[in-house]
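One chain comes next, on its own, written as structure tokens: the form predicted alone.
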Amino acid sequence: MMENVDIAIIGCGPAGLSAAINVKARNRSLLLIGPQLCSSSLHKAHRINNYLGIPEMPGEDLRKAFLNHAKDMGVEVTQLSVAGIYPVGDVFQLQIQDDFIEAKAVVLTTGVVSTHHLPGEEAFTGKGVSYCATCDALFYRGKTIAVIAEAEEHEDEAIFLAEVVEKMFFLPKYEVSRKFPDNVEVISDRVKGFRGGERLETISLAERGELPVDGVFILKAQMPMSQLVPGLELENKHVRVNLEMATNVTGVYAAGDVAGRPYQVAKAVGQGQQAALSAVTYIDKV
């Protein structure tokens, strides 16, 4: 069981790390959740030419410098997936796999979440397509499902689902190295979409064709924002914020690419700091 915290920060790129060190500097407890790499865009950047004071910095060097700064301040990154963030009174409950923690405020720094949907994905969301293993697993007890996983970090969720269902087709977007239970069939194939009537009935694969399933779990690095925080207001597929980086949900702040263009490191770092300061001010008033 994880400890409750003052501020939960979802995302560990430049905005998230900036928010984390500013929360830490103000002696508030925090939980920083993010993927193993923390900012794949920085990792891939050949040179960062517009960050004040450090021109021509390789993106990977800057990423490591950010992480080292946070580590030196005692900030740790928790590599788990958040399934939902729910306001309960004056706090928020975060569902993290099969655990819940409470935070007094939340800062969203998830970066730009891919809005690409497979054919039929949106139509069958809630009708056979799910993004949360721990939320919806029991609806498929003894049934046949498919699991689409983006990264190795989702394998624990897949194993959990395998313990509940009768049959699982596991469709990883990476090379699998671990052994799965006998009721799991690992398939290397491209998902083309989903078909059905009132509910999902089949998943379409490029080579294998149609697989009859009762449900599909799409395990992404980050859930769609509108599903992660119920009631969160979006604008042009970004989270709407004011100058204090506050969203329309009291106690929830957003910073960096998720809060809109331009997608720049300097902007993300500055907004992360502002979001942290605003969150600290908010919890001091609650």
The other form holds:
2 protein chains.
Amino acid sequence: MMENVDIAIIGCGPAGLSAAINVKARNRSLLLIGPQLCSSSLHKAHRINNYLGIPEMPGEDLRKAFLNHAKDMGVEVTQLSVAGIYPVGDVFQLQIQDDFIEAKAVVLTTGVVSTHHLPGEEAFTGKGVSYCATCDALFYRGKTIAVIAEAEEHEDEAIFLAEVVEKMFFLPKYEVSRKFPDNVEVISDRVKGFRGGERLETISLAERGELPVDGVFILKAQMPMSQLVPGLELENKHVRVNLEMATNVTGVYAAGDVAGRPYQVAKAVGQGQQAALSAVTYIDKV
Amino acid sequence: MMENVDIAIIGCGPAGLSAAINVKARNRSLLLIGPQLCSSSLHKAHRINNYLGIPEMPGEDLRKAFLNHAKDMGVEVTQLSVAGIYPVGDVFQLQIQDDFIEAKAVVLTTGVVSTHHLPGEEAFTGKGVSYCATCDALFYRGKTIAVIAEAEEHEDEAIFLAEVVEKMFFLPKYEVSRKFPDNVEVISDRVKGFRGGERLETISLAERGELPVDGVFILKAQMPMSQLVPGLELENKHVRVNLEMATNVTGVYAAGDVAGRPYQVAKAVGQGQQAALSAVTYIDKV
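Return the form predicted together with a further copy of the same chain of this protein as a structure block, the form predicted alone having already been given.
First the chain shown before, then all remaining chains and molecules of the complex.
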């Protein structure tokens, strides 16, 4: 059982790190969850010149400066896959693998990812296409599934699924090094889409063609926000927030790119601070 | 006649400087107007630790780092007193002494000042109490007035008034070094308030007592925002803005402390960037 916290921050780019140092500065406990690089867009940015006080800095150096500042203040980034965030009474339960972490408030700073969907993906969501191994594994006991994994961090979820199902086709979008159980067939092929009638029936691969499956799990670096937090309102594909960075779900805040354009560092850092301070004010009242 | 600009920024604290470097980064012309220190609250701050990327820095060092960044990008701070901002067609006229500067959009980043009023001040505003020498001087031709000046930068306005009126009591809140015309009496006394009937009749001084005057000019470091921009909507004493930092007056944006709490550096810098980018988008459309 993991420790419960005051504030859970999902995402460790500029908005998430800014939120984290402000929660620390206010002496509240926090869990900062994010991927290894924290901000791949900052990592790739040639040079940032419009973040006041730090002129002409390569994106990668700025990324490191941000992480170092957080580290100096005792903030650690935890690499976990959050499957869902559910309000239970006055708190939130974050589903992490087969465990839960409780937080009094949540700050979403996951950034934006391309929202590219494969043909058939949206049509069969909930009808054979799932994004959450922990949530839906038991529906596929003794059946045949495919798992599309974006990164190595999803392998634990895949192995958990393999223990439940009869047969798994594992389709990684990266180079696999690990050995999988015997009922897992690792396939290097390009997924073209999904087909079926009322429910999903086959997954279409570029070389191998149609593969009959009972279900497909798509394990993305980032889930669609509205699936991560049930009932969360979006506006033009971004999480809808007000000036306090509050979303429509009481106790849930959002900041940075996930909360809207422009996708800029200073705006993300400012909103991260605002979201953190709003969350602190909120938990003091509950 | 001063040069016209794309965007006028009023105030050169963190929000104003952030707005300025972002306007520069977008290659638009700008005028940045502000007082000498730019941010007296940053100047006085012991240590700032929650501005991401710059850990544990004394406020004064951060103030200098911000100014240097702006200077490196070719941003200059102009010390001018803006008496009013008026929309004229698609542009704004900024009244500066007896001159005008034209801007296509305006960003307000003036921060907050104590809104302490003297007894009677609000009651007699427009009935003998004025904040704008340029606007109201001619009403007092040949009459007796008092001028309360907060800082040396107001002396030019006072001398302009002295040329119009018969007699002036000059009440500085600072040490005066300059010589004034013969019809000006400089008084070192504490102003207790204002008295009168329908209109202002006397100014009450702590030592000298009641002094009969026709009018009083209160020259503050910062005018009330709603007087600076006619029709500007406030909310809890702050300028009302939306997520794009737009005010209710089309083409006028606000950012930082003037746009609401929390009074924090990161939030101000982020909002300054947002306001600048919104203003650039706006002028591209007009």
